[in-house]
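Take a look at this single chain, the form predicted alone, given in structure tokens.
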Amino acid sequence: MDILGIETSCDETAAAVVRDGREVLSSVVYTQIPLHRPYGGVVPEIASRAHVEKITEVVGESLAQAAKVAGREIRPDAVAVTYGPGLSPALIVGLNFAKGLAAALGVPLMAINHLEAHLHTPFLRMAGEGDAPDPAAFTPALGLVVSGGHTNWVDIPEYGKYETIGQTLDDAAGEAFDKAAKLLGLGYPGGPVIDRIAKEYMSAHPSRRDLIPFPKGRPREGVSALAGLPADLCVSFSGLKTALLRHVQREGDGERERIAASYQEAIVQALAERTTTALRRHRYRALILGGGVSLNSRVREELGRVCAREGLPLLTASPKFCGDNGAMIAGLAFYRRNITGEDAMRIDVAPSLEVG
């Protein structure tokens, strides 16, 4: 079954068709880094409007890119789409134009979760690569969604059902390395840089002994934002954001590579410490990780220190699928169709549609 996936949750426009849920025949990506560096963050407005320009050709150019790899016309046998959780405007651009297509070619669309979408990730390989791993065999799973929008902990049962069981209060893992980049004076998008010259810092200084002991962001129990969430399986990062701002304030940035590794260590203990809590409250098979802050060293480091101690596996997606894109939209289809035909017709965008 070739599925072609479309998403526009933010500041990608992506399509990609996917066989069988695993067998990437394409995936095309156009990112609008360069229109929102200039704001040091996503604009909705610029977002939805990139969006409207570039779709026809980058669905366009995914269906040609699958035709050449399976050596004749692709004719989609279902749409799949985005159609929340993300910024509102650019969520219309995308659903619309599935609806649209789904339409004229008489076949099936298919609403998809995009932060579920994330989850699917390490299951795509690009034809050719090999045989991707079978979703069902790592299941129940534990599964950690970490983003720029978003941070979630997600009990897997089965293959294609979805229990958020712990999440950010506030910030997102990647919204705060975002945040402290622009303190810093390091550029949009902040995670990559500080990871680039955290990794150096730390190899220069491999003790670690001098690094700013900045908060891990362990909210309180009883805080009315945990919505009936268990606090240890919870974190808050807009108090590390304070305290690097007041740290910077005392101390000046003189020392930006010490005060980024310091500040990520800081991201990714916490996310190791929510995920080993998670990880020994019921018996999983596997730690699926997926979004784009996946793609950070240190953050794959030590997830995979927590799964080698608890004796299992951590699966995580090639790098081009980390980030928001076509492909996991669609793979996902494959398996999760809930929202098909008629109700996936008249669905309208969730932007704070959450997970199950």
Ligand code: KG4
Given for the second form:
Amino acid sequence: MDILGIETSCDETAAAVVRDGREVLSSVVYTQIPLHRPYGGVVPEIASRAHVEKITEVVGESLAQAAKVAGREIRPDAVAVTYGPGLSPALIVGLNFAKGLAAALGVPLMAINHLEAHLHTPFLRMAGEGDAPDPAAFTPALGLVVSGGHTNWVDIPEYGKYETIGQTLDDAAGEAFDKAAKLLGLGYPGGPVIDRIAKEYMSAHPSRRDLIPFPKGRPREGVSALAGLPADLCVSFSGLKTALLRHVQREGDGERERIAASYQEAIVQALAERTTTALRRHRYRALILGGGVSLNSRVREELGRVCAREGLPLLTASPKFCGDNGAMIAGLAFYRRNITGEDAMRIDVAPSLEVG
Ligand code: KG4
Ligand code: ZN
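If the structure you just shared is the form predicted alone, then what does the corresponding form predicted together with the ligand look like?
Every chain and every other molecule in the complex is listed next, the one we just looked at coming first.
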């Protein structure tokens, strides 16, 4: 079954064709990052208009590339699209385009949750690059989505069923990286730059004792009750952000590499600590990592260490599928058919959609 996936929740216009949920025939991503860079963050109106301009070309290109790989024209068996969470004016472009396309092709529409789709990325492979693992072999699994907008620990009892068991109470991990980079004058988006300069610093100063002891994302007492989730499975990065600001006000940003490495380490330790707690709470068969921050080299390394210690595999995506893309939407749609057909045709965008 060939599914065309469309993604426009934030600042990437993306489309892909995925066969049977895992074999990626094509994945086209047009990133708007340069358009938003001057503003230091994503501007919804600019995102929406850029999606409108690019979507026809991106979808056409994904079908053309898939046809080349398959050796014949691709007529998708279904169209899958992100309906949330994300920026409302951005989501509307993709959802409406997908509705029109599904109607014109006479194939079912499938509405997909962007966060759940990030957790499908370790199960995607480009056609010809070997078989992807079968998700059914790894449940019950713990999922961790770390992106620009979210940080969620997700219980996956069987494949396609999701429940958030922990999350951030304020900023997402990616947002924490982006805000720090802005403060340190490192540009947008912040994650990749901080990752790079932190690595340089750490290879010159391997001792962790040289790092600034920033707070490790523990929520203030009583606060996590608001989210109805246990405090030891929640993080809060607002204190970390304040600590960084105070540090820079007090001592200046002359040691940007050391500050970046210390700040990154605080985020990494916060993620590793909550993940360990979650893994010890239930018997899981794997940790599934997804989202843009999963590209971070220290995040991967440290979660790899946690998984080795707890005796289970860490499943990560190839870098191509870590950021937003259409393949994760098309891939998950094969497994999760909860909103399809007429229901999908009637659905509205859900900017604050949660997992599950
Ligand atoms: O998943 P994604 O592409 O979009 C959302 O759904 O939010 O994630 C984007 C986020 C940005 O905050 C970006 O700074 C972060 O992922 N990011 C990284 C790295 N690469 C991207 N964060 C840390 N280290 C990286 N190497
Ligand atoms: Zn995303």
